[in-house]
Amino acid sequence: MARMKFICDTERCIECNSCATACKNEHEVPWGVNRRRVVTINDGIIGQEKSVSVACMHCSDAPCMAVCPVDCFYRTDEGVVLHNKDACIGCGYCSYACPFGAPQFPSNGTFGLRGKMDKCTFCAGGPEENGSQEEFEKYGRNRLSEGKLPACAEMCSTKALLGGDGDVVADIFRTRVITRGKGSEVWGWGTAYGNKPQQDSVPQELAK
């Protein structure tokens, strides 16, 4: 079984946020919601500008599954990390566990209280049937149960943000980084993955 994950390639993201809009149309996330984003590190240092597409890493040891106190997290046999809307109460101890800010609270009434939970399924749904009209509306479209990777992986325009099988993922980006010669660093890999990736190969056609 494919260990699902993802890595975002900064020396080829242009910070043109089609992932997050992919995102935000494929599963009609709420206003206030962004269940992914795109971050500037070292902003208007110049050479060392780099950006970065943010959503949750589904890691292998997840913080917030650990914090939540009704246990409404749990783990795919594909190592996505998801949760059941049903069950969350809106503690916010997740958003205070998790690493890279995934989990989003819509705020309702005057004073912000906080709804429901909600972050990247890694387009794979939730608990409820795949494809199910309840599903898409807690949840979003289950793109994996269709057989098919991320909507903001699949939208990329440049191929930075990967999403997939996490040996195919990161035999690809090991190649970019043998072919170009630069740009090891393997952003929030090893917070949600516990290592690095090991030295691989992969068609040149995807490596470029």
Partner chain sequence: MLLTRKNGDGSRQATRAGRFAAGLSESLARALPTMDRRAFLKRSGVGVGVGIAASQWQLVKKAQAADKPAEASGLKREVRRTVCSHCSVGCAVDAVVENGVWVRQEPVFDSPINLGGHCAKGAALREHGHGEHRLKYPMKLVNGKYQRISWDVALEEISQRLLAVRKDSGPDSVFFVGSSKHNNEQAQLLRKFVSFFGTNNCDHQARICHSTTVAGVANTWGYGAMTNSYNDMSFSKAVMYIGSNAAEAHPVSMVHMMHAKENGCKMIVVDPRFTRTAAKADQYVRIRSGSDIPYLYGMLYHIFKNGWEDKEYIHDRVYGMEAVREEVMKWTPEKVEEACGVPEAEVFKAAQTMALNKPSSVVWCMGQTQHSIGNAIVRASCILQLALGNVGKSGGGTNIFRGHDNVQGATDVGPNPDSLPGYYGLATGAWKHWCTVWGVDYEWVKGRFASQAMMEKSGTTVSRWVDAVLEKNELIDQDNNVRAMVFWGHAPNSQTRGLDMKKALDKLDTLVVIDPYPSATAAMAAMTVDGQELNPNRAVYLLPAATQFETSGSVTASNRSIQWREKVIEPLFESRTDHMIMYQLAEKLGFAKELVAKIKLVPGKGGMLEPEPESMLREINRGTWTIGYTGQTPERLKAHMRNMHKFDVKTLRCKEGKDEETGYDLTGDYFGLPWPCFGTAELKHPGSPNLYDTSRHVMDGGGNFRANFGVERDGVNLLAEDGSHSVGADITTGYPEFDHVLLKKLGWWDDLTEAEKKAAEGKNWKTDLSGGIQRVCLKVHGVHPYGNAKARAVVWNFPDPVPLHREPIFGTRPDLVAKYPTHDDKKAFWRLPTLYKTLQQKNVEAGLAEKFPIILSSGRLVEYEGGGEETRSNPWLAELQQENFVEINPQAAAARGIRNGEYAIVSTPTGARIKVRALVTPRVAPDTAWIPFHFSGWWQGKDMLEFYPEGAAPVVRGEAVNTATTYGYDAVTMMQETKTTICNIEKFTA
Contents of the next structure:
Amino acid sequence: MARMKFICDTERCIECNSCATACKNEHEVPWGVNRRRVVTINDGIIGQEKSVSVACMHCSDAPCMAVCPVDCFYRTDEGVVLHNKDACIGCGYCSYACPFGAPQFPSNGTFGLRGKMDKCTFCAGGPEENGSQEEFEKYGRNRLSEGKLPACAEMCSTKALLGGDGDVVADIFRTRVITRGKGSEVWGWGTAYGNKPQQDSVPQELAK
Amino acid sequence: MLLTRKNGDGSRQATRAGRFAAGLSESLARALPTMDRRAFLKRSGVGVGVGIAASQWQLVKKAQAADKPAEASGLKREVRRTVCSHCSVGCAVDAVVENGVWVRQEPVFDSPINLGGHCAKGAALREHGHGEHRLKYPMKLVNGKYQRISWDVALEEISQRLLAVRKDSGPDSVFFVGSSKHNNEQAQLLRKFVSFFGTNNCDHQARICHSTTVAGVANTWGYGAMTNSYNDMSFSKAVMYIGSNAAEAHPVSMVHMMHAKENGCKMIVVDPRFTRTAAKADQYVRIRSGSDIPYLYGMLYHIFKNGWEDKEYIHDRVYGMEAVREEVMKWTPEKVEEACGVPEAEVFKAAQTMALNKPSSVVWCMGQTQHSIGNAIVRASCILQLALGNVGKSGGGTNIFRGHDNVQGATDVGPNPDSLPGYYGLATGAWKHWCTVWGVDYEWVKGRFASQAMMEKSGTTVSRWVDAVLEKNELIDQDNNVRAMVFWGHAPNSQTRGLDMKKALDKLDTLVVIDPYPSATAAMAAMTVDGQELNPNRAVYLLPAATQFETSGSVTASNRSIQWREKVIEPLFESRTDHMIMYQLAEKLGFAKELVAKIKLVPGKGGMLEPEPESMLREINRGTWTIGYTGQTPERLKAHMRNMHKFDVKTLRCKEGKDEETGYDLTGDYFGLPWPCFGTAELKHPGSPNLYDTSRHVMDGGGNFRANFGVERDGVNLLAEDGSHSVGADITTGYPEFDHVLLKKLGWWDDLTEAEKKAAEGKNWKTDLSGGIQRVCLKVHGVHPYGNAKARAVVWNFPDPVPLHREPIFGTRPDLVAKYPTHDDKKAFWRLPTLYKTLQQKNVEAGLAEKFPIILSSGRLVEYEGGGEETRSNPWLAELQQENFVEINPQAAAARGIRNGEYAIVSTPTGARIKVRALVTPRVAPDTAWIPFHFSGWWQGKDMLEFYPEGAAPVVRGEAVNTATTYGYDAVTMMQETKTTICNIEKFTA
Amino acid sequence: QQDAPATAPAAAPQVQSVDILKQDQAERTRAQPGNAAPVWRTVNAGTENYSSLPYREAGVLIQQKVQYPGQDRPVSAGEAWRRFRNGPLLHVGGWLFLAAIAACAALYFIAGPLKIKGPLTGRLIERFTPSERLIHWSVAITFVILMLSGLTMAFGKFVLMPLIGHGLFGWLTYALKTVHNFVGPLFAVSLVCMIVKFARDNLPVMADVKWLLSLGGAIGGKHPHAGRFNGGEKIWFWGGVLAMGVLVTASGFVLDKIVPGLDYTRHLMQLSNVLHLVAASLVMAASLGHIYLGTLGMQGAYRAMRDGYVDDQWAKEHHDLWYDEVVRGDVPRVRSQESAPATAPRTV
Ligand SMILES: Nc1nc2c(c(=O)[nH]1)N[C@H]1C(S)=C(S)[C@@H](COP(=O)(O)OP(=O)(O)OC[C@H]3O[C@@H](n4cnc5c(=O)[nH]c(N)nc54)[C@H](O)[C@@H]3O)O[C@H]1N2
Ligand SMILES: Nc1nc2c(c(=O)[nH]1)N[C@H]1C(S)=C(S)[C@@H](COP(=O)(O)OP(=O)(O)OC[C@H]3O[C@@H](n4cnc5c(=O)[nH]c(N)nc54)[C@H](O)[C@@H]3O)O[C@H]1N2
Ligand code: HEM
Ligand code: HEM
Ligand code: SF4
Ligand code: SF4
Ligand code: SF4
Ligand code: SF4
Ligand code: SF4
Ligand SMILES: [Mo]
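Given the form predicted on its own, state the structure of the form predicted in complex with its partner chain.
And the full complex, kicking off with our chain again.
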């Protein structure tokens, strides 16, 4: 079974926000909830600026899952970390635990009233029957079950965002790195998956 | 614990109903022409070496699935292929429609242009199917409030008022602002509509967008368009973006750049701001806004000094390079640095990169065009490419990224004040040509105008309609001032001098806005500033137009490829298609019969008749020989849309393939038949992927520079030199454009059929409606009907034949104004007096540079488009940019005590004071500030929400930068100067 | 800023000493093109970068690194918090709670409840006025609700969920969490009243030290002297009620996002949760002791809390100094106006 992962190739990402919008469109995500967002590091600093698109990374040892008081997370056999909104109590713990700020809430959390947590599903829906109306209303489309990949990655303008079988995306990425001879950092992988083609954000000289 | 979910394990089968829906969406999934996962991933890897990429493309197979929509369920589900309506990249989209509702949007991986990719706007297209913030029915301004009226009343009242204006003040007192959002068919129809109304007072976005490019480039080598394509950039070895922020304005084009880059292409970005595009560059050069010519000449200085110019190419194909060289050599590195702020080493490095990594390409956009010397700047860029011998080469060229989705098409065939469709101009011959094509009587059309003189005189421009309304009558070059405005798909906040515009709007007699989102104009017209009274004699009407997803038609991308949009949904609410409205208004105005003389009518919304898009395209095909819009029949275009996967991503060519539905053979065609696609469809010209490319046969899309300016000047040969011609041409030297005389002289006349001879007699390649002359030239003799000439480095018919640097009218550098002053004032320029030197001088004398010490520039955000009313009405986009802001350097901000995120007041010499958030960022230098121009709905700090038609206000409103922009127009095209003005920025205190 | 290594003489040993950790990306690109380490270092530092979204922490890519006591290295704050909470906090907290129950049970079954030794006099002293009782019961009831709901949030998935199933547990926890978040502030208000009301009589005196040294009489076998409240109660008051109560309340307010003007970053929430859990664990464990003594553990105490009156004998045995005061008349037998001793005193 494939292990689904994301790579955002920061040498390509141009902060066009297509990924973020594609997600909104595909899943009818409401205002204020951002399953995916784009962040620019060193904004405006010549020679140092990099943009990264970030959503749930579907971590191997997912902190969100570990802290959830009602255990509403589960992992599919493709490694996708999903959750059950029926069980979610909106405590926000997953959002405190998630390194990437993935979990989102429809409401602001005063008196703990956040509503049900929502986050990137890797376009794989939720516990309801695949493709059902109920699943769509709670989690958005289930593209994986249709044999498609995440909308965000599919619509990425520059194909900076790769989503799919971890081995395949890593391969594509590696080939790119080899042809261009730079930009080998796989952003977020160290944190999310613990395994590392090149440990993500750990500076190379320290990783050695 | 539920930690692992197995596909299809018991627990999920057990879940409630939803069976039906599940089946539904599964078969839906299958019905979609999309990729499977594997294929997607393969596509994503493209660009890793030509070989790999090419083979990967071949590997890609569509997910072939039972193409049976589940009709059994009584649900009608279709997939309609359309094209994003936001920018000129032309990204294809598959819209999934269920029972007439646009339920889903899928990427089209097959599109060679976008490979399934989108930017934020394209990824949010489906919101057009909701349209919650659109104008839903016709409205009229009554006592300061918009009230609903019926279509019948609206059309009746509008036409009565227009006829009254026409009667009292003549047809030139009505100004029609058309749209680059219209498809080709609508754009052409509108030009015809305006002509039949009897005026040339019409224009569209191209004026304030690439008019300087079109004029400058066409006058340099023939056609005013992007020479190559986005895709072709993957063949470049070096690319210089100068005045283009493609990552935000043409995001999907970047995928081709990335492919090139990964294969070693060097990328240079020259821009006053460190943009998202610059972030990807190998070299970023910060110049002062408006100083492109010094910079480009600085590069040419090093090129000439080091002998890097392509001498043979210049000899064979360029006229006047010596004169340019003389000017260039005056631009010593010191002067260059003084004028544009770039040290010699940087300029040298860029010159070296471009000269030693060929083919190298230059990309430009608004950074070059929107200046009072825009025409000269773009020509300087052309000259650079001519000197390097890059034009007419794959991987080279001038990749001019155009603006709106169909600004290219609207420029080609739409409502231009100085030309009939196809750049035929306004001379008698042009009118006669089009009258024949339209099937109307020339004399009748002439009678519609005030006079033949007015019929052949260019109209006013959209950049100056305000002055056409406000200027003293004795100073304008038409009998009466403009009294009625029809905004037909154009926003108000995109034109400069907002304060003056408000006055003009109030002075109008009639204002008609025909737009899905007319609200910016509506609010501006309805608002009362400082308790002012509205003009009681003015009438304001809003008509809800349908969007491009509610009709079908063709759209020309920046690379001149034409794509066909299928209709996705029926016009929402009470909206009607633009061509239906044109037809219905023409009925009321009394020229409906003529308008559709040769066009088929079909039932549209509510069974009402409207012109058929296919039929309208055929009319374009019949008439537009100049630029080769003749070969792109609806059938060919539709075949291309169905078979996108058969076109190569890099060359855009179909190696081999047939359209299954019609049996049409696509082999050899370039995707979208990029114009010129000469001759009739039967000729099967494949379209021209790169203009002026002599390395290909003309029937393979090859070409050479156009002979548009005579054969010699002052004894100097203007035609190409011996041996310079397109591959396989029967004439191996330069030659003039073809007409019946030349054909006969060459003894080629008998290559025409008898019928063709009859049609071609007395005609030239542009006016021969049989296409015989073109056929004989191209097919029989391999020559270009438009001749084979040199490009002009010196454009003698322009104010500065050799491009000269001139300082902007509002600038921060009086010291440089002394050295590089602007033009002299002009009288009767596009019917209006236009100020240059007197105003510049006045500004210097008033010491404006001290009061307004910061250069103010403006431009684009990826999320919004144009005036922004449409995109700001889309919540998926609006959430991403919730307030307007000014980019200000940390140093400048600190000096003013402004902190990031606080409100600031930006004031300009017009007296405007706009309130925006401060984005304190090193993107801009301390002497420059930048504001996105997409906002409207605030007026100098006040939210205008109350003046919007009910329910039609966009989600996000903000201060329009154009409320504050200043005077200044290009000396050839009347382009407004939006990229350089001056301002002061203060901390906002409530 | 810093000299790029390239500018240093090639052979000079200083080259090695250029602090690469201080290089910014521009410098690094000059020295070693293609290496983006400085950028990624920024990312890992949890820096708030640019994002067009105006939301809190939208610009943070990965939370900053944090190391809680007992952790071997700093990791992403969320992960560190997860390890700390799911590890030591829940473990210690959980065991502490169980230990407290066990201790009470042991006391009860081994030592048995503390009986009043002498015969009851039938004469009553008003120990708690109605308002004191009202406050106490508000505190007590809200506390118990908070404790039960808090426990469910913290441990329910290990204890309750396997018993009642995921669905039911989800609903129950949702209900309890909501109750917790609204009852919290009520508890806080009652708590403040309690502190104001009881603080004076809880001021420590010398006798308390002796009381504590003899562990309330467990050592030495005879009742040590005590005022109205004995040393143990005062520990409960100052330590349990005041210190822990304030901590748990303050952190609770933050978790509830009802403190105005605060920037509710995830890190703040993590820290509040840690504080909340620590304080809650301690106060819950301690409260078990308190509740045990107030109910099963000590004859007469519960009545005092329920009805307000104690028998002279009870007072003499447990709070002799206070009893002396009452006898001396320094403290009136009945302090409340409304319920004068008219009503027939009940026996214990
Ligand atoms: N997202 C989005 N995309 C769009 C549009 C949109 O509205 N939104 N509009 C479309 C249209 S109509 C157009 S025309 C294109 C425009 O596309 P672009 O021209 O690429 O976009 P702009 O932001 O207007 O300007 C480009 C850059 O020019 C720089 N510039 C300013 N002054 C100068 C100068 O004097 N010299 C140089 N060299 N650079 C300068 C600015 O800093 C800016 O970064 O985008 C199209 N695409
Ligand atoms: N300060 C400053 N000003 C600028 C610029 C700048 O960079 N700085 N850029 C300039 C440039 S390059 C341009 S192109 C202009 C763009 O500015 P505009 O073209 O004025 O702005 P848009 O909002 O794109 O206008 C298009 C209008 O067409 C409507 N529309 C969309 N589809 C249809 C349709 O099918 N039918 C009809 N009837 N209407 C439709 C939209 O709702 C919208 O109101 O702005 C110019 N102004
Ligand atoms: C002394 C009484 C209290 C006890 C024993 C207590 C106990 C707890 C416990 C055990 C948790 C779960 C922590 C975890 O699982 O990590 C918790 C969470 C919480 N407590 Fe308390 N708490 C008390 C008082 C308060 C008060 C006074 C407030 C608010 C004013 C409050 C607000 C919260 C909030 C907001 C949460 C997070 C739960 C959520 O929002 O989902 N608590 N509490
Ligand atoms: C069901 C739960 C509880 C019971 C049965 C209970 C019982 C009692 C009893 C019987 C007394 C009187 C002791 C005496 O007369 O000396 C008492 C006193 C007191 N209780 Fe409680 N109690 C409970 C919960 C709480 C809680 C949750 C708090 C505070 C967080 C609390 C704070 C106090 C205080 C402050 C006193 C006065 C003693 C002192 O100030 O030192 N009680 N309680
Ligand atoms: S990224 Fe965050 S939400 Fe997603 S699995 Fe990892 S910890 Fe959970
Ligand atoms: S918010 Fe929901 S999903 Fe997140 S930890 Fe709490 S209960 Fe679990
Ligand atoms: S994978 Fe799907 S749910 Fe996740 S961010 Fe992308 S589009 Fe949204
Ligand atoms: S769509 Fe791709 S390029 Fe655009 S922001 Fe997202 S990841 Fe970056
Ligand atoms: S706006 Fe332009 S780049 Fe973006 S999706 Fe539309 S056509 Fe493509
Ligand atoms: Mo434009």
